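Listed next as structure tokens is one chain, alone, in the form predicted on its own.
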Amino acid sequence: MDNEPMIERYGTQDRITHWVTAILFVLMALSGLALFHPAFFFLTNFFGGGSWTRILHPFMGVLTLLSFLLLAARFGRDNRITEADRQWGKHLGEFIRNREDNLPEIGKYNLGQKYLFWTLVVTILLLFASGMVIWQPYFAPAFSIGVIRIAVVVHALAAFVAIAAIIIHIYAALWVKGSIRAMTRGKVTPAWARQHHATWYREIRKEAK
């Protein structure tokens, strides 16, 4: 088994879509923070000043949504939560203590990754919907001040959850050695696949026969 070839985890299109979405999300988050609180106003320097930041932020939000929807369409099927995932979740403590040998076998993604995926689906849709309501001067005039105020709160809360989710995603990718390489080079070792995603490993090997 040690001489087995590397396994493709992400194709070129998957990796491009992921990194385009990631870059757009970071730009959207930075510009949003710059507009959210004076302490972060210095971030407007990355976008040409306050006026340009206010202009660009909603358009970056639209681009982020479109890119993420493409990403979700490609990854959604593998992120459906199954009974095996729920069993895996009951052993989460062992995963945190890096005792994966005692964990139930799982498919391409574990329960934590799937929760993260669906959290981002919900929060990015909320960001888009609430952002449209407060987008001056295009759509905001169509709504009452009460609706706009609610949208502002929803927008801020959704942004907080989304940013927190991305931070957790980055930390987990760094924590599980080999995950970054999977999304940069597209391939993982058979040993990595067997250790972290045994069910997926067997499915890939079965398809290769």
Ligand code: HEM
Given for the second form:
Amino acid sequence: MDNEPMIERYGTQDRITHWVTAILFVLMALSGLALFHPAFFFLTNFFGGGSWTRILHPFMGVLTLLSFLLLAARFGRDNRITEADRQWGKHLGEFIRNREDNLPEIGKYNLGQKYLFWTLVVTILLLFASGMVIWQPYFAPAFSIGVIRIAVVVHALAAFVAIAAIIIHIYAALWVKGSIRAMTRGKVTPAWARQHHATWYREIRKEAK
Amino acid sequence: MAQQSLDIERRSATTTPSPNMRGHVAEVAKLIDISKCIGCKACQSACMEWNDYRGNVGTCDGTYNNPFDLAANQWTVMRFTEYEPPGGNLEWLIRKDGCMHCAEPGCLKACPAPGAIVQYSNGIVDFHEEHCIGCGYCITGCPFNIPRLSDADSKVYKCTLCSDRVAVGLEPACIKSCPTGALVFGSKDDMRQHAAGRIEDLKSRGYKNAGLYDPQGVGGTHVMYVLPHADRPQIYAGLPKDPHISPLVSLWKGALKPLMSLGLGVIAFAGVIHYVGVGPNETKDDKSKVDKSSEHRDQ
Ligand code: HEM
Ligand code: SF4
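The form predicted together with protoporphyrin IX containing FE is what I need now, so please give it after the form predicted on its own.
Below, the chain from earlier opens the complete complex, with every other chain and molecule after it.
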């Protein structure tokens, strides 16, 4: 069959949830970094100044959490780590060097993608919890200064891990050709699916029959 | 309070030097002699008057503490403690609480807004509310629990040490009003000397632990106390024995900021290197791998 059809990887709702979360995340990272180090303070200009940045960041944070929870509910099931993933993990070095001949077959996500997913689950929950504790003027007054001091450190560390993970995520999407179309248009070529997610490809094919 | 000045030691969230070309401004200090304070609150009133704020009328809890606490519109309060030394007579301890004007201010270290907190060369730590963004980080950073966020405007306020008066050669309003001489103001050296005389006098009258409170954990302060029981500052309504910037705040505003900023840059740059070095991962159109069927190539 010379015209094997494109394979659907993400439905419309998946894609909308992903991009809403992505835009919110970028806004969160920019508005958070603005207050994190003087070198980034100029970023407050994108949000209407220092006070507006301080006001908007936590409200957008609540939206980010909600949107991310929706995303996690949709993608969580496919991100459970399996034995095949662990085997694949042993070949990570080859994968990074674009040598894919010996990679074990895996499902819809590889181990790196799954780690990214769980890293974000943990860090976004931490960011939310610690963010509430330092949220002036609404919630912070309910906590002791000792607790707030712990929360600011947790918030800064979790933000660092989350932003670092997202930079890697964005890079991976740019690096592995065909990935961006998967999340913008929803479809991948069968060759892409076979090369990167052979087990998933087979499942799709079986269902299609 | 904003005060135009050419004598600035440092500014919050600023990585370049502050205007400080003269470099010969003497450090000032306020000395609060607890043994001479009678708790009349003239200083509280003078502060309200000069700085033109009025707190809300509160309630009475049966003590002389009134108001109970500092507020955005209450920059100093007298804290009363009834203290019974082991085997001794009741002592009524009265401590005038307010900003200590630390040489190493935790508020300034924590503040993310450039120039919202400044430290003048004379040692006064001042909030410039027009630059404040209302995040409350200074509250988190302060070892003495002094700054208060205003409900009215989401800006923080605290004692300015009357930076406006001091800048034109006057003493702070509280000093002017004190009827017993418990409050004195001058250069920090003179205040140390004055305190030494007071401490000698207290010791000669049986307060063998009398001493000066100028805690070195925050680099010394520009508000100092003469304490009759300097070995136990905590009995004076919880004055901390060894105040310093919390290690958590130092971590957060010290090592973490540059390390994490650099870390993010390095990770992003590593991506560039990888792409240039290894190249993109193209779809290889390798039919043997799963089954035989033809493909379009990915772009
Ligand atoms: C999920 C809910 C979140 C809430 C409620 C929240 C809340 C806050 C609050 C209250 C602050 C203090 C400044 C301000 O008041 O605006 C803050 C700072 C910050 N936030 Fe968030 N945040 C959340 C999520 C995030 C996320 C997802 C990121 C990263 C992508 C992030 C990164 C930062 C950073 C870097 C800072 C500056 C921290 C510092 O100065 O050390 N936050 N956040
Ligand atoms: S509340 Fe204002 S003065 Fe305090 S840390 Fe935030 S910006 Fe700085």
